[in-house]
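Only one chain is shown below, in structure tokens, and it's the form predicted on its own.
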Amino acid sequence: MIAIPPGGIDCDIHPAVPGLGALLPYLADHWRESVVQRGMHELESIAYPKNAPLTSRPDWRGAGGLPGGDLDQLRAQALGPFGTSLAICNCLYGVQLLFSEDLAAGFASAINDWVRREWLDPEPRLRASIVVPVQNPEMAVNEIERLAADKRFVQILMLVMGEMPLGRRHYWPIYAAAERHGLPIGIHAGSGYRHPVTGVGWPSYYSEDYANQAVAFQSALTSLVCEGVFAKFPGLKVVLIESGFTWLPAHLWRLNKFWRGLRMEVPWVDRPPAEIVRDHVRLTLQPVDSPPQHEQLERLMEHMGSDAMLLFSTDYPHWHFEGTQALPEGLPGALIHKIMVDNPRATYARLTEALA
């Protein structure tokens, strides 16, 4: 097993909402009554299949309830084994599926308040991302402003697939608020399912859906660069969560090539896209879609062109690695320390403040 440096920061864990009933105390009166009267079902369409092995290691499922739904188990299974100093909670609950902007805003606020009360208050090592109703950027900004004073919220959470490419100006108010408060935008695998998850229509199987998430990240990243998001918001950081990372070098080679020939249509992209991405974009470690040979992994890391881009994550409780071996074999010790400690601190200013 690879030696784990102390003080590691886990940039992606998933507390599970145990059920819609858990959110009722945090919903406004109107929405609480509406949920009860309408008999609303769980908003779980972006979650892993409950009984699939990918959802959780068997020994992490616990006696009952959803994997990731118990704070004591999280302490024992995710924080303790890695000597984690801080961990960022990314709550995946189907707010983005709702067509009602008002209902989405109500649920986003309830989830954030639930995370704050049930997870952040009793466990000082936890931090969280702000869940926002991306269906309405104005409402999303209102939610960011409501929570920005609580320094335990360190990021704004969005999904990689939604109504439109993420670089479009429709979303710019969210990015402006993020830059204003020093909050990175965390873009997580997932979809609002307004459009097919592939460019050629709907797939038949979950395996296709999940594998195509990497392609969606390529599209989102290209949109952010070419639409000029980083030119407009030079202080913005974006974290691609659960995207994998081995696709990045080849995609940037291709993007650089076509930018050279088509740069006249995007004059705000005033330097090679790969340079912009290395300055503004980070990626979480898990799932590690790396080649099996150490030499191949070393070569891949050279192709990344930067040792500052990867952030440690376990993706707890999802099963993307073998037990506590969240770090792939073949990484040098200095790089491990950067991935686990230095890079997260440099990405999330609020984590640095907390550790200080």
Contents of the next structure:
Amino acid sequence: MIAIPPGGIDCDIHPAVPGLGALLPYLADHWRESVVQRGMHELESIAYPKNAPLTSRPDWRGAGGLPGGDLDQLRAQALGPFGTSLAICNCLYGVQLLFSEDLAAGFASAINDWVRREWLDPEPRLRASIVVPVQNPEMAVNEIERLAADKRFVQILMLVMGEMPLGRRHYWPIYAAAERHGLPIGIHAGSGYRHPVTGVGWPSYYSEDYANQAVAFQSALTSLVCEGVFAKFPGLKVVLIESGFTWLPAHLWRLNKFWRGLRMEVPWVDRPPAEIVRDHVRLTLQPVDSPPQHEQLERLMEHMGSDAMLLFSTDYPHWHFEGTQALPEGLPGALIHKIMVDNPRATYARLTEALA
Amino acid sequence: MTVQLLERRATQPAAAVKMAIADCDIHPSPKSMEKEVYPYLEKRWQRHLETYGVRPRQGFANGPAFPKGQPDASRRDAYPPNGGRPGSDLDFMRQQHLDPYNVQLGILNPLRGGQGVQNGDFSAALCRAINDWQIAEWTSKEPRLKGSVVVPYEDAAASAAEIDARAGDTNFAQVLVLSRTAEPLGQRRYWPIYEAAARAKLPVAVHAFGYGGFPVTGGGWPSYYIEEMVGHAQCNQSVLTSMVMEGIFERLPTLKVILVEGGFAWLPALAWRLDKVWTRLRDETPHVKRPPSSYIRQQVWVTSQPTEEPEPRRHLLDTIEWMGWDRLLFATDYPHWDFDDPTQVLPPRVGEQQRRQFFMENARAVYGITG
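Now show the form predicted together with its partner chain, given that the preceding structure was the form predicted on its own.
The next block holds the full complex; its first chain is the one shown before.
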């Protein structure tokens, strides 16, 4: 077992919205009334069924049954045991699933204000991603502008599957705002469920939905590269969160090969996709879809072709490992400090800036 | 300073090239529907084709959803000198492909065979006709070639009937479906196809492509052909996930599945992920009794083309070791533009035994063809 060195930066933890009621004080009057008048349901997504084993480690399920729903509990479970110096909160609550752009914008603002007040204010080790209404890039940019001055927001959060592939020009105003403010785009597992989660239709099982998240990340990466997002926004960084990473080398080999054959179609992709990805894209550590043998993981790290890409994460409270064994066996020793500290700092400029 | 030595893409020694090889993905086309396929298609369906077209689950009446990178997605040198589409002239295929590469076993995968056509009866009639055409124009004339039983896969009962009708016919080496279907291929509406294939002792080949009516990504329609092409590997991962998680391999332990033209380097990482997810969530799929990787290791094969190209190329050998040298079947995709040349396809320093497995023995084993 690899011991976790203290002072690490955890790039993916999930504080949970305890319920619509908790957001009411942060919603604008109209939306607060709508929630009550229309009898709105919780916005939990089917991406993480509440009682599914993966959704929370058994020892991280609190007395109230809501993993990640309580700050003291999060301190005791997610921060303390790992010696975490800073942790980035990615709040998953189904804003991106809503069909009304206005409603999505209202809830995104409420969630961000709730995170700021209930989590960031009382706990200096926490940072957060800005939840945006991806349904409408103009509204998303407004939300980014509203919060960008608060340096505790270190990233913009999107889901890997939405209405259209993430490289499409439709989304570019969001990327322009991200680049302007030095905020990486964090792409988290999950879907707006506008389409089946696979390219071949709706699967039967949750197990398939979750397994296919890694497949969706491959498609999203293809889109970001081929549409020329990184040519247009050379300062942009993208972090794939809860994506897994063992699929990355094989995908880059394929993308490179087809780029050689078809680059006339996407002339703005003016160098091999693998190079572009290694310069602009980072991935969080958990889940580690490990090969059975440690030597295989060592080989795979060599296939990655870069030691700058992985960012430490526990994905608290999702259940990927036991105890504090967040660093998989087979991880080369020289990588550990980079993954825990150097790479997160290099990715999130705001982590090293003084808070305003 | 570490120096990375250049790995030469040198042509393999002549003796190795001339070893007998199996090409598990060759695409034949009719010279003309009227001359070659109509003899096997009822008058009613001939009229239907002329009046309404084939109507797949995409919008263009003539041509694919995304314009291809080459005319007919084909090598420029693959047009037969006497006219017709690439892959439509047996003599030219012998002369350009089978003879020079010493292809002793070639598997035909007709892609425009009526699969996925929205009208189910028309789809079944076209598939039947294409199967007759394969015998008449190809396999009866050239013993090195074996056909695929093309089936109207959205109607599993009709597909099973077609497989039953062809069972025992040595003109055919496998059943062929496409990867992008109306629902993921593991779902039970398709099970009669697998049951019939297992009865007939034929592997089921899942060739990339087709149109199921859904975007090729879980996050919507991409803009470019390159995205669709790269995306076939993602679709094949989803197909395999569906087949494993629905329990097909557990239910039909003799079923063999071959994934064609979706690449292969993704296979080890997918198997690791499926094992991890299954371990955590296995109470959801109690019919999957063993770790997903163990079914894949025993009942799934992949064809090599288009072979991923890492830099350095030796990384590919790690990947093949992880999946097993007995899982991989060589394929060229002749006459298509992204053809893999057997003299170049493997990185250097692959042992003789592994080359024999890759180029011939694995194919003989999976198709049950001795020779």
